[in-house]
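One chain comes next, on its own, written as structure tokens: the form predicted on its own.
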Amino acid sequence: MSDELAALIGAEIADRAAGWDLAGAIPPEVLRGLGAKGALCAEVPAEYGGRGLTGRANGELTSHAGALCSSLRSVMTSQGMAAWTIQRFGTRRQRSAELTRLTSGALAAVAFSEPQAGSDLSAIATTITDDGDEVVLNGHKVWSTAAAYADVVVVFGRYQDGAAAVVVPTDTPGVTVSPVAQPLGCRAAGHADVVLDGVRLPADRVLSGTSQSLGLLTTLALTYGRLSVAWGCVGIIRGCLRAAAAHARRREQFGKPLAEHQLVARHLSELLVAEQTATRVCEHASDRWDSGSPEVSGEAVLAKHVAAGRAAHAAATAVQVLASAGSVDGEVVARAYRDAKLMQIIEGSDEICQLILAERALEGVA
């Protein structure tokens, strides 16, 4: 983890996360300032203005943000996923132009899900159609994190005989961005629906300019997102552990601190086990990412599933320990309780993760 970027993120969040959560928004100038200093997509190589962090170092940075504000961490995940998609599929010219924008203060989102294509991304209906030296996009994307703030959205859709990702400026005629009203979790993450109605763009906005396999395209992008969400869940658990331990140490009942009551001590031990378990599985997956292992996709699913489940349980446990002190909307464990539930849905629901992991288990059976 970059100590400089960690300090920068900590200073920007300070004690404002609760206010952002209650208001449902992070000031755009905060996001642009962090983006211009390379904090929102820190894995981008230095040649494009990024920090060039390894996956593991970026994961620790992500967990640091997640412990303080899951909404900001969600923006980091979206910005990083957009940058990774451009880096992986863009031409040299596209990488130079688009990644440099994202490390200079521009904000980005990615758009996968649709009204009929959530867990089943094979049902994506958004179309990208050639028209001379332009392409025309039509479709309806839902729950695109950070889209409410974004200058560009990386849109995934059907193209030629396969699929493609297109970098779409949100000020293009035909693009309508509608914020999701009162989301359950990560309320300030800028969740929004994006409607594309006859959107015309130069053909060079299509990453690589060619059709790709829809499965390959979405899997590679989602692998980054799953790792980022997993590390964000580590952060949620760490935030809950700190809050619960501090409360149990200072709060007294029946003449002694809560921490000296055995049932409360059990809760604290479970929080520690959750933090250690989620951390180790995320470290393992990030090491696979950094080594370029073909196993990274499966390891990312495992990390996301384990960390999200542990985070949801940890948040519920922390609320139990803090009791009424943890039940005030906007405060750290109350936010974590809502935010962690959302983590069990995005970037692959618990059920989808379990199906993928079951297939992996069966691969070793003769």
Second form
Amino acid sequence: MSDELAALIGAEIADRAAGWDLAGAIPPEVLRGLGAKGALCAEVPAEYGGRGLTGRANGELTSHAGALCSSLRSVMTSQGMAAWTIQRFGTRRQRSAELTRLTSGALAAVAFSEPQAGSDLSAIATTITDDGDEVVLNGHKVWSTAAAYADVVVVFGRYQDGAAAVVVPTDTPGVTVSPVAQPLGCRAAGHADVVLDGVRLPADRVLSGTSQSLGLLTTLALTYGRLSVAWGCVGIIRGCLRAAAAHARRREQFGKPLAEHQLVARHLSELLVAEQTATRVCEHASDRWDSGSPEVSGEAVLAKHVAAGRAAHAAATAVQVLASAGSVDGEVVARAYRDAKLMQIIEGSDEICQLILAERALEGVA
Amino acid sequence: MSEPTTTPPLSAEHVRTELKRFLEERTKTDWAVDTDLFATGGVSSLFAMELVVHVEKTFGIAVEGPDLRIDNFRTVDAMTALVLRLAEAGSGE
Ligand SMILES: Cc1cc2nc3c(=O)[nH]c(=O)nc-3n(C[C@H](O)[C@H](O)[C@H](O)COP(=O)(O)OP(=O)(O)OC[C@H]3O[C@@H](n4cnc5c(N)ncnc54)[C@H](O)[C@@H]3O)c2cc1C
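Any chance you could show the form predicted in complex with its partner chain after that form predicted on its own?
Complete assembly follows, chain above in first position.
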């Protein structure tokens, strides 16, 4: 990982994560400051002002942030996914203009989901229509992470005979961003609904300038997102392991530390197993990403599914070990308990991951 | 696994054979060079991405921006044309 960026993120979060969680917001200057250092999308190549980290190093950085504050980590996931989508689908000019902005303090969100298109992204109804040298967008996006902070939202919609992603500045007339009130978890991640009502933009804001396959577009973007969420879950588990182990050593009941009661010791062992399992599966997937292996899309689904499931279980276990001490909102394991649950829903719910993995199970047989 | 091949000239025959080999290995189907892989009953979006990454790695090219059009991956012949074009252009990058 990048020690410099890890230290920077650690210093910015310091002991403030609980307060951000309770307030439901991260001060925008914190996000812009980290963004301007390239820390929010650290894989962006140096030629665009980025840090050029490998997927593996960025994964470790993501888990470092995730252990401290899942809301900030969620903002990193969105920024990174937006950057990756621009890097893959953008023309040379779009890449240099947009990516440079994302490494200079501008914040980005990604919008796939709509009221009628959750797990089923083929139901996306947002339209992108050509009108001379402009395009017009109409649609309703929901739950876009970091949209409440964002300068641009990468919007996925129907275009010509296929689909496209458009980089939409949030100050364009016709764009309305409405924060989701009191989300269950990642409460300071700036989730928001985005309504696009006759939003007019120059046609060169359509990434690649041509229509693409919706499936390929979303799969490419989500593969980055899944790896990022998976590493974020590794962070959640590490935070839980640290908190539970420290508590079990300190707190005494029945005349000895909790850790010396075997049933509590088993909880600790399960936390360690979760941490190791999730780490290994993420390392494996990121190595596939870094080596350009075609298996990366499937490995990212596997990593996200395993890490999210382990994180949800680990968070519940850690709350159990801390008991009343962990039952206070804002506290690390209480946050983990709420945040981890949502990781089983986003970027392909558990069930959607299982369907994809089942297809892979069937692939091996004629 | 095949090594990245950067040494020109890349022949259409070589590219076609390699793509057919990969497709057969991954889908257990022998695809004709002009069959639409994404037609009903064909391959998934996840596999489309696999194809993109495989083509990049195997032939040492980068498929970005407008070239990521699914039409470029629809058939073995389309992918072959894309690879040859990008490999040629790539020497100028
Ligand atoms: C914290 C958070 C952050 C998010 N951030 C973003 C973001 O940045 N950008 C964005 O575009 N979206 C975002 N989303 C939306 C997210 O992607 C969707 O919530 C997710 O895709 C699930 O869609 P849904 O909520 O409509 O549930 P549904 O699709 O309605 O699913 C409901 C339940 O049914 C199951 N289900 C659905 N279809 C099937 C099936 N075929 N087989 C079996 N089970 C099935 C699901 O697994 C789930 O358990 C976010 C959501 C949350 C909670």
